[in-house]
Amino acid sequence: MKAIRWHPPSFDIRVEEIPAPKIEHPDDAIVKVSLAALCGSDLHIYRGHGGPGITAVHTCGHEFIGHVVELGSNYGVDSAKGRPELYATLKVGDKVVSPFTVNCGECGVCRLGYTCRCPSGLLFGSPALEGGQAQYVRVPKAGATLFNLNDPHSWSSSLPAELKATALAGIADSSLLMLADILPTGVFAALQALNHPKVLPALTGRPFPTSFFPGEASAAMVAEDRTLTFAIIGLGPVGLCAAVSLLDMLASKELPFQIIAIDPVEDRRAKAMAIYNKIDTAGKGKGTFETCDIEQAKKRCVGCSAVLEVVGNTSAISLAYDLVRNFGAITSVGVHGQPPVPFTGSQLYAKNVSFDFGRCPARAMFPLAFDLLVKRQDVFGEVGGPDSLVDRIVSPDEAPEMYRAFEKNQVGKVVFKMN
């Protein structure tokens, strides 16, 4: 099969052709990969910046969307019941989207819904776990980490059971494939930030700690008190889709905000914007919306309730907490990589500042991603124009290309065309 490949050290993409992998485990899946995705996250290893143990060639990719091809014998007999659903109903022919990491559905962790960090995940796209951009990948513990699209029963989602089937009949592969990663990580982010203990006293009218229980918002609290003011730190498909997950989540609230996009690169800067003049007014709330360069941010949203952190280096987690007001959170989803946080404990301690890092259990994630994956097709069903999250689908053949487009800025959100 075709695979897109990345060598040791750094900045070295090849297309090649390599084995189409095999069942190694019952509970496996083999997936014909229809498309397949360039994500931020990839650049990492791409730049050499995975970590020391990161030397082995290795298929590329963690975003993918295809057909189940080939199953493990653990798949629609006596050995699925009670385990994960898929174990009795996925089938060969199922159309799928997979998150980002491997979960195993059964352990106390993936049961609390933290499933990105189950004891037997695995993260695609590493040396752990070829990845999902070629012709066919293989899917541990497939039954507990597949999405079947070919059945909107098999997951829960807010939308009645027959809306759910005619949105999956609607929406482009292109679009659907944002379920991987991107969209849930988006998703993830607006949720830390809205629901933090730390900006309920605006959402309550109540201040701290009152803000804790139930009861009348407070007379003493003024309009200022309750305008919640949020920045989003790099505005890359991840960026884009906390922003619109946010936009969402905040126009159901009779509360005004202020959302700040920050990134230095213009190009990216103007998306962001045009996808915002995109959304109704409905989607819009009683709140504004507005981009910015960093130097613009230090300037003009010093103070905010909350920061979304989606870069993942120190310069941009430094720029979070000069930003974020004292008693604020700050939600952190960019991979951040081997330098220390730059941070000592007399700052920590000075501002009352909440941090939340880390990785989006995107198999949990996936029914609130999907409910808004639906609600704006306005915004994610289209391809290549100014205002939409995917800027290209293109042969594998130009992997290489993409890559050094995508890491210097050239080219936005790309696809891969794999079968």
Contents of the next structure:
There are 2 protein chains.
Amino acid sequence: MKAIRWHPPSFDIRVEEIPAPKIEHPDDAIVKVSLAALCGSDLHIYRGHGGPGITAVHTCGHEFIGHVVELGSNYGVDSAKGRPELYATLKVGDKVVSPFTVNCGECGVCRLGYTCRCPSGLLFGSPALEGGQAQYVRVPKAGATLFNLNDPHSWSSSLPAELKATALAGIADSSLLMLADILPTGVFAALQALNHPKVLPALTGRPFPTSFFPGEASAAMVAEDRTLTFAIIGLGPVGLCAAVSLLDMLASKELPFQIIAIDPVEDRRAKAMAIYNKIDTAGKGKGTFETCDIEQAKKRCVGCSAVLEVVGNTSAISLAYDLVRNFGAITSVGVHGQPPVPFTGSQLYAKNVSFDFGRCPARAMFPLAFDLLVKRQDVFGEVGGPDSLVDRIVSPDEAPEMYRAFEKNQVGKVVFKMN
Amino acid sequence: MKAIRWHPPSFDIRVEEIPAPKIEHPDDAIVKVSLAALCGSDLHIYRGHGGPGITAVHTCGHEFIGHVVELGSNYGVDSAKGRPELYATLKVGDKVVSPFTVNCGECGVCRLGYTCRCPSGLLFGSPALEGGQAQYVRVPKAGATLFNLNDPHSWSSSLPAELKATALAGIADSSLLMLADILPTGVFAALQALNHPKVLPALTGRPFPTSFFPGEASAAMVAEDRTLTFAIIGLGPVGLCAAVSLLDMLASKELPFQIIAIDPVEDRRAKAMAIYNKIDTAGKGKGTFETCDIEQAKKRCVGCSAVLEVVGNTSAISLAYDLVRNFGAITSVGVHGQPPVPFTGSQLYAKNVSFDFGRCPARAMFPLAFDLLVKRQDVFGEVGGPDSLVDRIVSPDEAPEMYRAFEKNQVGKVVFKMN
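Coords for the form predicted in complex with a further copy of the same chain, given the form predicted alone:
Full assembly next; the chain just shown is listed first.
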């Protein structure tokens, strides 16, 4: 089969013919990949910044969609009962999307919903697990890892029945592919911001301390106190998904808000506004949405209830600190590297700031992310358009050039048509 | 009047006769101080580490209790209506306790409950505001700042009526003084840990993501998943208050738990166990409580649901990181200084860790802290005893020696009898 492979030490992507994967464990599935995407976090390894353990040649990619072509012996048998549902129900031919990591679904970490930190977890497209930028990919623990797009039963219970019936037919594969990483990560960023106890007083009208011991609504609170203000730092594909998700959540609860979406790149800001402009009036909710660059942000949006940091570097997290109010929350889903966190202890104490760091538990977020995709797919336009998350769909043969151009910010999100 | 005063640059405490404070603003109250305490955070200025702005001679202390002896002209008048309640109800003679900072109670920050970051806030015992280690203290914006111990109406609505009637009579002033800082700060630490969305799945049985969109209870969760594990780092007075508060909250909800309380000092660990041993069976709840030193902690309690960091230095926050599980929460109420936070971005990303930093909004926490004091006062023993938060009550004339000894860890919490 054809596969897009990384070679050490850096900047060396080759399209190679290698043997197709086989079932290695009874829990495995083999997926025939239709589309696989290039993600910003693929660049860490591409640049040779994957860390000291990342030296082996491997197939790239952790965002893919396809069909099941082979299942291990643990599927559809009596012993599948009591295990994650897909061990009993998944069939050859089912259309599936995978999160970017494997999870077992049967340990305490998975049961709590923290699927991306499953102790049996492996990242696709790393030396530990061959990636999805190939014609076929082996998915370990597939009965827990995969999301079966052919089975409405596994979708969120909050999705209206009439949407379930027609949901899948109306969505392009290049949109469904966003479920692998960027859409759940955006939903995760928005959800963490809205869930944070430091945001709750404005959200509920009940002053801090609240939640564990529900407080009483404060008659004294005025409308201004209850207007939630958010900054989104970084308007790449994940930041755009975070924006759409945040808007949707705020609109669904009819909460008043202000969102300022920040990126130094004008084209990205324009794309954010193009997507926002396509949202219907009800979906826009009771608030405002603006874009600006970093200097404007520092002047205009200091004092945010919460900041969504979707970049993953030192300047982004510093900007988040500058923009958040005292007793505000910073939710950081960017993939941070080796530089030290740029704060002194007294800075953090003095601002009563909170941080939520880390990787999205994508598998646990799938139902919410799929809901959002069904409800809001219309805001994402045709591939390559000014309002599309995907810049282009290309042949895998173009991978070396696309990696090079993507690393230089010369193309947006690239999808490879693998079959 | 007699006052305990700090002189620059450091380690220079003098007991001096100075003019008693006067009403300077119609919102002021003058409080005759019965007891004032020495707090670990007083040591920052004592050592000359208060920062470049801290050069002026001033009266020390931000923990005090006393009686109102004079009120400004804004009290008990028609214009007090619609303002914080004490502008209408506070009277000369009322017994009051103050949080360590002033708050106006009338701005958006105060209305949200974030009283310790009120833009009009001032810290007692700093060049900006004379402290409470004096025979009299001026309290700005006293109608919002003070807690009236003579007015059960202002106490928490969750306190049973039969306790309200007798509550005050049964509590020593040296215990009520703990309301000024250490008890609400302990409650704040415990509350932030239990409120954190990353702790909620174990607490509620509903897997992540939950809360903003209430998830469904997971039939798959087992008892072990739902056992909350906590580390408390630092068993000074605030750490002990955090431990009692956490135990009380967990017991009140009948939640299963494990608490490991950590301190390198054997006497502090012994005090923690002595206090724990005095809690009745119902108050101990459905869990275990142990103490250990730092090395034992690193071996035994890795993987905590949440860590309460009550020290405020680099090694404490590093230990917190080591002990917390993936997707765990660290609540840091220690007063951190100038050293950089000792983490790389990738460490925080890799563990999906959350932090809540900062100062307790003590005024907003008073009702919960007072509840706890009423319910659990019996666990804190006689002054100087092995189970007491207060080591000794002394004359203010001993202040220079007590500051010296406290800074050297040669005495525990010291209270000055000012009148």
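Positions refer to the first chain, counted from 1. What you are looking at is a predicted structure, and each value in this text was computed from that prediction instead of being measured. Under this definition, the rigid core comprises the largest set of C-alpha atoms superposing within 1.5 Å between the forms.
Remark: with the core as the superposition reference, the CA shift of F380 between these two forms reaches 2 Å or more.
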